[in-house]
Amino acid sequence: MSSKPYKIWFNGEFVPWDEASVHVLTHTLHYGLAVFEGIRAYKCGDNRSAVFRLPEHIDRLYASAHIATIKIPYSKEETHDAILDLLTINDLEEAYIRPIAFIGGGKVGLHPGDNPISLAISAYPWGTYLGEGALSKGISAKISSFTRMGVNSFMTKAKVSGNYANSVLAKLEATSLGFDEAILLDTEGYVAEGTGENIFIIRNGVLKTPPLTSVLEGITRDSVIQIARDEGIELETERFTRDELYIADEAFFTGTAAEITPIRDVDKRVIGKGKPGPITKRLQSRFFDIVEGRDPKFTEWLEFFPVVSTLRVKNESL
C-alpha cells in the first residue's frame, strides 16, 4: 500500500487510514458474517475519471445485506455519495473501492443480537490482480480439490465475507503448487467459477459461461454477456465439464479485480494455442474501451467524478 495518507469513510466520517480500526471482539471477525463489494474506477482520458457500474455494485451490496439479514444503517444514496466523495478526497484517478458492512462488538455468541452494524469504505490504487502480464499473456489455473459451496449450505448470491474462506483455501492450494489461480467445481462436478471470478470458455466459436445456479452474479460477467451480444458473438449460458474446459479453444476469467484475464492452461493442459485467443482479445479490447471512456455506446455504465489533482492543474493553468 502506498504511503500516501489516504482516508477511509467509516460510519459517516472520513478518518485517517491507520485509524480505521475495530475491536478484537468484533462479531464479524469471529464468525465471518459481513457483506462487501469490489468496485473499480478508471481514468478516462486526460481530465476525467469514472466508476464502472456503480449503481449495480451498490444494489448488489444491499441485496447481499438483505440475504445476510444485515441492515446497513445508511441509504444507497448515502453510500453512493460517500464513494464519490472518498475518491475525490483521496485524489484518485484510478482506484479499487471496497465497501464492507459488518457486525460490531457486543454480544460474543453466535447470535449477534443487537450488536451495531458498521459500514466502511476504502479506496486505493490497485493494478493487475492476477500478476504482471496476466491480461496480455494469460494465467495458469488448477481445478481445485475444494468444491464451490452448495446453494443451501451458503448463500451463493451474496458476497458474504465468510463464504470466501472456501476461495482462500482453494487459492492457497493452487498457488502452493505453482499455479496462478484455482477453478472450483460445483457440488455436481461441473465447472463453477474461480476463487473470485466468473469463468467463460469459447468452443467452436460459441461463448459459454455457467448459469447462475451456484455462482455469484458477477457484474463484469453481465457486462461481458452484453458486450458479446453487441458484438454478435453466439452465447450460451450452460453447464460444462472440466474436460470440456480442457478442450476449449479459449478461456478467460471475469471480475472487478480480474477484469478480463485469459487462461492459457488448466491442470497443465494448454487451452487452445496457450495464449489469449481472438474472441477473448476482442472482448477484452471492447471492455477496456468502455471502462476508459472510449466507447460511447455504454457510457451509461460510467459515473464520472472530479479528480482534485486534475482540477488543481486546470486552475493553476488559468
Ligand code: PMP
The other form holds:
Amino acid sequence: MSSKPYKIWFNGEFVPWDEASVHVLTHTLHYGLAVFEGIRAYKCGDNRSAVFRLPEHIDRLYASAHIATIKIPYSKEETHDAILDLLTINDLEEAYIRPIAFIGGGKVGLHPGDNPISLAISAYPWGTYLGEGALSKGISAKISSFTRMGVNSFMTKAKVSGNYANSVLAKLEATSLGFDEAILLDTEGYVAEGTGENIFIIRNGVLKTPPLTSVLEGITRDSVIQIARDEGIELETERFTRDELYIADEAFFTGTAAEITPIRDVDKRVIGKGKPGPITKRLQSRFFDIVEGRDPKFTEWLEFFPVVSTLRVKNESL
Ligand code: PMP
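So the form predicted alone is up there; where is the form predicted together with the ligand?
Expanding to the full complex; the earlier chain stays at the top.
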C-alpha cells in the first residue's frame, strides 16, 4: 500500500499510515477469519460532510463478528466514535472507511485459542470504484465461472475476509477477459450478486433483486429498495436466471464502493439500449441527492461530522 498522509485508528491509537502493520504470523493472514466493513462519507455542500448509514454498517460489523465468533474488544459506540474522530483528525470531507477486526498472532494452528483480537480503521478518499464513466455510462459484466459460495460452506451474511477469495478470483477472471465486473450465480444456478455488489434488474417497469439467501445483506440494496418504494416503483425480491438478466430492460449493481452502477452488457449481450435506463437513472440521481444531503426525506441516513479544514480556517480568522 503506497504511503498516505493519513492516520489509522489501530486498537485505540491514531498511528501514522506506514506504521499500521502486523506480524506475518497473524492468524487471520493465514486462515482468512476477519470481519470488515466498507462505509462511505460524502461531502454535503459547503462545510459539512456526512457518513452514510453508519449505525447500519456498525451493526453489520458486529453481526459479522458474532457469526465468526470474533469478540471485538470495543463497543459499538466506541467504534462509532472512533470512525468520526478518524475522519476529523484526517481532515477528510469525503472518504471510504474500512474497519477490520482480525485475529492476531499467538497460536498458529487453526484454533485461534486466545490470540488477541485487533480492530483497525482506515479512511481515505476513494473515487468511483468501477472506473471512469462507470456511473454515467455503465459497465460490462460477465457471468463468472466461479459460483457464489453455498450457504453452509461459508457464512454468506457475514463480511468475512476469507469469503472474498471467491470474489477476487471472479474479479480477476472477468477483468482478464476484458470485462469490468463479474456476476456470480448461486449453487442452484440463479443470479446471486457481483463480487462486491448486489444486483437489480428492471423488466416491464418492475424492479427485481435476488432474495437475501446466498447474498450479502447490502445496505445500498436496502436503501434502493426504500427509495424505489418512495418513488412508487414496483419491486419483487425473487430469484432470476441469467437469461432473464440478458433480456432485462435495465440492470444495475449496488454497493458502498460501486454506489449505483448501471450494467451495459452481460456476456456481450446488450442490456436494454446498452446505456443507463430511465429507472436506473431515477434511482441513481435520488441516491446521490440523499447521500450528498439534498433530500430532506432521508436525512436520518446521514451522520454529519465537522470538517476540520473548515474549522481551522474559521479559527485562523478569529
Ligand atoms: N455483496 C457483497 C459480496 C459485498 O461485498 C458488498 C459490499 N459490502 C455488497 C454486496 C454491497 O453491500 P453494501 O451495499 O452494504 O456495501
